[in-house]
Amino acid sequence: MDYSLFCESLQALLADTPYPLAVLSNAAAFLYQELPDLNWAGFYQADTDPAGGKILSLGPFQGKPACIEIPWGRGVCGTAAARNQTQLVPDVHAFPGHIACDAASASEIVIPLHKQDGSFWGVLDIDSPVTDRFTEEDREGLEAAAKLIAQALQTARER
């Protein structure tokens, strides 16, 4: 997949968008439209439980409904945002706590989004039914679209 167009066409998409719902909202739209094999794309927030517990918390998704909460260092999701880093799981089946929203799920990559001043916001999701969907290539693409979509998110919230 050629990335460096799909991020010019991403960040298309979200100049001037004033609201950060609205960003949140169209990036989760264009992804699952324009990248193959997926059954699910969208976003957590950084987040409190009730009882103060750190957590992330559903965003705007394309895909089958999905787990509402995830606790932090849970699952895939929870793994990126405890380790602050991308996580390519290549098989969900085999992945220690894997939190299973949708059964048809057999790969991810989930990626941390940060605020302008590197503080951690949140993941990008993104799960497929086909095993081994998400390469080194899928990787630094969608590192850059989080850029972006970052930037974007920076950028509403600023208006």
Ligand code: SME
Second form
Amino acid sequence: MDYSLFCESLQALLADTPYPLAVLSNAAAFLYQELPDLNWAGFYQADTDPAGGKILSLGPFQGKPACIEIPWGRGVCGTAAARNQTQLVPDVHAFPGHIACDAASASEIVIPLHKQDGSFWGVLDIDSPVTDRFTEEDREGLEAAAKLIAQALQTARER
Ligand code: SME
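Instead of the form predicted on its own shown above, give the structure for the form predicted in complex with the ligand, please.
Now the complete complex, all chains and molecules, led by this one.
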């Protein structure tokens, strides 16, 4: 997988997009089209539930309809949020508290996105039906892609 070309194309796709939802929607579609062996790709944003609890709420994605909220610290996404750290999970069935939105998911990578001031925005969640789908090379490439998406989001918000 040539992540430098991948990131160049992603940056070109998102350039000059003035609407945050359009940035996230096209980014999810691009990831889902370009990365082999996925069953879900999308975003969860830091949010509060109606009772004021800290959660992640579902954002734009490609794949099957998914859980609309994830409690902070729960599942792979909630863990990535609580620790503010990428979670690369080779086998989701071995991950305590994994939330199975799509029973087909076997491995997963979740990457935090940050605002320009460094504060946490939410996560990019990518799922695969293949066990051990994501390598360290994928982690590096997808962390770079997540940075580009966060930058494009910031630019969109500033307009
Ligand atoms: N598997 C995730 C939940 C989100 S879905 O896979 C789309 C998790 O454990 O956080």
